[in-house]
Amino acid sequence: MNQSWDVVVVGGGIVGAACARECASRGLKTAVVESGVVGGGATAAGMGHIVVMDDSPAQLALTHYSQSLWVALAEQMPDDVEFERCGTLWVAADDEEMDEVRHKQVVYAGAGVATEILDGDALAEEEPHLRRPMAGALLVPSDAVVYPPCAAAWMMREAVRAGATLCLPRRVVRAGQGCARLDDGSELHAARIVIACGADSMRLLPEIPVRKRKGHLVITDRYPGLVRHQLVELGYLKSAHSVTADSVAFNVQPRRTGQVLIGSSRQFGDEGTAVDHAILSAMLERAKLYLPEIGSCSAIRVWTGFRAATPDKLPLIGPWPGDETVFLATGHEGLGITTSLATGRLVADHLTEAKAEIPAEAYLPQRFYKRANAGFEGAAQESNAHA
């Protein structure tokens, strides 16, 4: 298949199929290369949560912006996508974390993010299976969740509609000087290569700041009712903001079908795909604190997956300064299915030389590109020095 291209997408996950659905419907010529199946990989493995998150100014630029474009197309998607607006409610269980409650509410309503604070009895009128007592919570309204697989391979199939070409199986073994070769042997020719292929970015583009981050997830049998909202409690955004260290939080999501998915864990230096039973086990006795009937709940299904991270937790959405042919779409840790359209809009933005509708700057990767040989935790310290 030797053919040239104005963009050639290397992935097929959310972020990729979102890429070419942008390009596509821009009138770009667009061939997407997925050496699985689309939507597979992390993206299967991901909880599809749609959450403003606010860890950095830019971090809630883009997740805000994002969620704005899913809510845009909710009427679109089919039924299969599962979207629904749940809300999250980030749960407070002292008067410390109260206090980040109150924090977290003028943040958010600095970015036009509506939220309310429930007290200890409000929030157990909402949640009435959390343990109690709570000191309260944040409710973010606009919060959504969708099946991920699903909503990918929409996104695809809308880019196909528009025009883009799927080479499926397919494997991209090398990328750059405007040119992706295939694994067998052929060879597609492309103004941009938008590497957006999540945590294997680094096996084409080894000098890129982005390591695997494991993650373990967990879905019940159908228990209805017993969670109505995503359930994050505020420890988590601590166990997040490490780069380093491993860590569980509870986090919990409703899924139409009645099922419960329980999550989570982030671990650096484990990149076998075996579930860890001492952090599944650590995960879900932290469940069980704040959920205690979780316990007493049948599991069908346990999964790993990869988050592809970066040191300064913002993804890497742009041209790659040491080959002007390639774009980076890739980096977005456990926010790659939030931001996977937004994502999509500043890539096509760029490569359409078009206005983006949020500040694109701090997504560059060009504020690695002079660092890339400092390794990991270099690029960490140095991204936090200049914070």
Partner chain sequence: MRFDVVVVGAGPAGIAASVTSAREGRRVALVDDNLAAGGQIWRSGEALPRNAQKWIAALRSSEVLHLRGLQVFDHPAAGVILAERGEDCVALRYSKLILATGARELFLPFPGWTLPNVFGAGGLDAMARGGLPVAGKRVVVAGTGPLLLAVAAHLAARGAKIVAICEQAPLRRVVAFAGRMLKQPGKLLQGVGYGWGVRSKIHFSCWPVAAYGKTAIESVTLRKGKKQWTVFCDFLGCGFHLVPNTELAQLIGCQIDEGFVATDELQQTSVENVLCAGEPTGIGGVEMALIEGQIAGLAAVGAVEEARRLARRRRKMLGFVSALRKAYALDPELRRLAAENTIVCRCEDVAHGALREHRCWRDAKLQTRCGMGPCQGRVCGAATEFLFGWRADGVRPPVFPALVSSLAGANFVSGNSSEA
Contents of the next structure:
Amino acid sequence: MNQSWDVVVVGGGIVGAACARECASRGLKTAVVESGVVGGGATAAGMGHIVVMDDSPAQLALTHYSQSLWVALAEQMPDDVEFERCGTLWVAADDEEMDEVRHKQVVYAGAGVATEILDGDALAEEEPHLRRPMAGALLVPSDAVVYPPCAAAWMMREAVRAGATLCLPRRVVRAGQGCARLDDGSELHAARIVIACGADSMRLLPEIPVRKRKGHLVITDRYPGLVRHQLVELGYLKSAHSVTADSVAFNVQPRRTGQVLIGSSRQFGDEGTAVDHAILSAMLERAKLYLPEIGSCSAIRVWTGFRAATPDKLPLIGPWPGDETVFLATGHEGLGITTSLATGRLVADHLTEAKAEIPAEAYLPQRFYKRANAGFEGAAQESNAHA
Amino acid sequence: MPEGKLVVSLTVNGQPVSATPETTVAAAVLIAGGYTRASVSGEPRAPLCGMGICFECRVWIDGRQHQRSCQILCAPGMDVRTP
Amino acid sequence: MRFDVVVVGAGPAGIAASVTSAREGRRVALVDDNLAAGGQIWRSGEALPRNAQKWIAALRSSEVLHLRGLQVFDHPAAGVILAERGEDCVALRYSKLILATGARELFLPFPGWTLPNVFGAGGLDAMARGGLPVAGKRVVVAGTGPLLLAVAAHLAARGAKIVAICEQAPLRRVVAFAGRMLKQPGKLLQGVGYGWGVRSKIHFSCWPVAAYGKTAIESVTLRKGKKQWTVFCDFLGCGFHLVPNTELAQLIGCQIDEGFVATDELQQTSVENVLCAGEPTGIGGVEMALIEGQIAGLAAVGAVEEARRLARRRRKMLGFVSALRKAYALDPELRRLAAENTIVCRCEDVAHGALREHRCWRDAKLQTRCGMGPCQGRVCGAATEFLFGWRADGVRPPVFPALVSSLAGANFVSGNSSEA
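Switching from the form predicted on its own: structure of the form predicted in complex with its partner chain?
Below is the entire complex, every chain and molecule, led by the chain shown above.
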């Protein structure tokens, strides 16, 4: 396959599939290289929560933009994508967190995201199995859930239908200088190589400021109606915010099947795929604290995955200043499913020199290149954001 | 019901069933003329493996869901529910 | 609870292992998800063969702590396994762990196999022993392996009307196997010999191609070569021999060779202090399981010389294992039994047609949900291995579904702070 492409996308996860779909649909000659199965990496490991997050203005802009793209596509997506607008309830355990709810509502309103404040009684009515009393919650009705592997597969089918070529199962062993070398020795030559392989991106570009952040999820048997919305503790913000410590947070999701997906955990420094019993235990105890009945539900699977974390909790979308043929679409941490569609748009906008619908500067890898000498840890300390 | 054996009385979907104490709940459900679960697409299902690995025999027992009835013996007063 | 030896699985291998270790004065626990000792092959409820009675009696009179109805679901750290019964979760600490987790039936999908009253062959037998009345019922027993005749004989003894026994293997291979086993009369008795009373109903090179019924099976169509016919029946027991239960061994990290747990001649696995005996090391039947169990039980307590002596006896039995495998090797035609809309994954109702387009287990699982249900792929994983040549994913805890509370307690009970 020694031929020339406009774009070679490295990685067939949801971000790679979204990039390929956008590029191919705009007439770029596109190839995608995936080492395993489409949507089989972090895409399959993630929850599939399409969520607007407000950790920073740039994050709010990107997640909100991307969510609107999901909504616009909802009608076209096949049933197995399981797009459900169940909404998110940010659960406030106490009055202090209720203050945060009110603040959050103002921030969301500023971005044009409608929300609703529930008091404790209203929350109990919406989610009768939550521990009582709770102070209340912020309902974000536009948030949704999807089943990510099928969403990625659908995007990939769309990409192929628009002319993209899928190379699989092939691993890219080297990327740069307009060439992606595959594990079978073949080379794909391209004007741009889009690195969209999540936490595996560092294997190809060791100098990019991305680290693996391990997560655990548990899924139960079917308990229809146990939870109705994606439920996230407001403390999640504190938990996810930390860029150093291991942390867990109450974060559960109703699946269309009636199953309950239980998260979440965040760990740096553990790059093994094995289940960490200490963090699993802490995560499930947290879930039981908020949702006591979950304890007597049957758990049928536990799995782990790796988020691609950046120091400032914003993804790397744009050209990599170290090599003009290399383009990054990675570092989405826990928001890759949500922001996949926006990432695809921004990548294709850049490659076709089209005007982006949101300002793209905040996501440019350039921001780290300038202070490359500060190193990753230095960059982390400067940052105050999260994902 | 063999004569002279101990008998336990339980209910399957509210209907009384008598069984020996060695009878599994799965057998009692079939004796009662039912099946154990509805599959995710709504098909009636009954036990396949008889040894606790196929999970086709899941029923509600005393208010608890997803109980593997082939691995549980009938007990007096047990309330067994199936779709 | 802390033990010198913990044995998982109370079938022949596990009973032999635990009794043997206990005889050497060690503190032994035997943990099993069933309610009675004996495993699947010596399931209670009926007069058992004499060696079964002997071993079960030996277990009863031993100092072994037999923990019944406990499902082992995790191995959170070296030296401890977790098991659950109802709402209770216990940690069992071991110096030596012997895995005697047995085997399950291989189920192959065919149209109608999801109808109620279609069981595994051993499955129907187990249901009958668990109180399902079979007297006067018309029963077809199908699939492959020596177990079929044993099941048919047992059901007939309970008053079932055996309509047909369908053995997929050709007569000549079964005869050759039986002839070979004549040199080991014990084997023959345990296998083919069971069937004298019902043998007139046996069809070789024969299998069910479809089951029919409205709310439960009413009839089954059988095929032998070009001949095809339909018989009425109340129950169909259909199992295509055995699949080893290696999930716990895999979770622990034991090396697996061609689907079986690899051990040395003293039943030691690749993981320190973990031994394995019986069907997970190779489908060899009761005699093999008993001797492997004893070897493991001796080796676990350091009685190496005696273990080696038994290991020499075991070596002589290995011919049986390969002869059994060859005699009952599956006919490739069985791959064509499933139709487009035949369910393959019963937990998630995934049909054959939806699976066919995928190139590997992981792709199929992620895209169709095949294997994502509570059986964790124990049924469809083995079926798709035969149908498509797929290999299932690696194993993660829990190796059986467990309560969230039990999983949450996993760290607590495996830490130093507490004993369950």
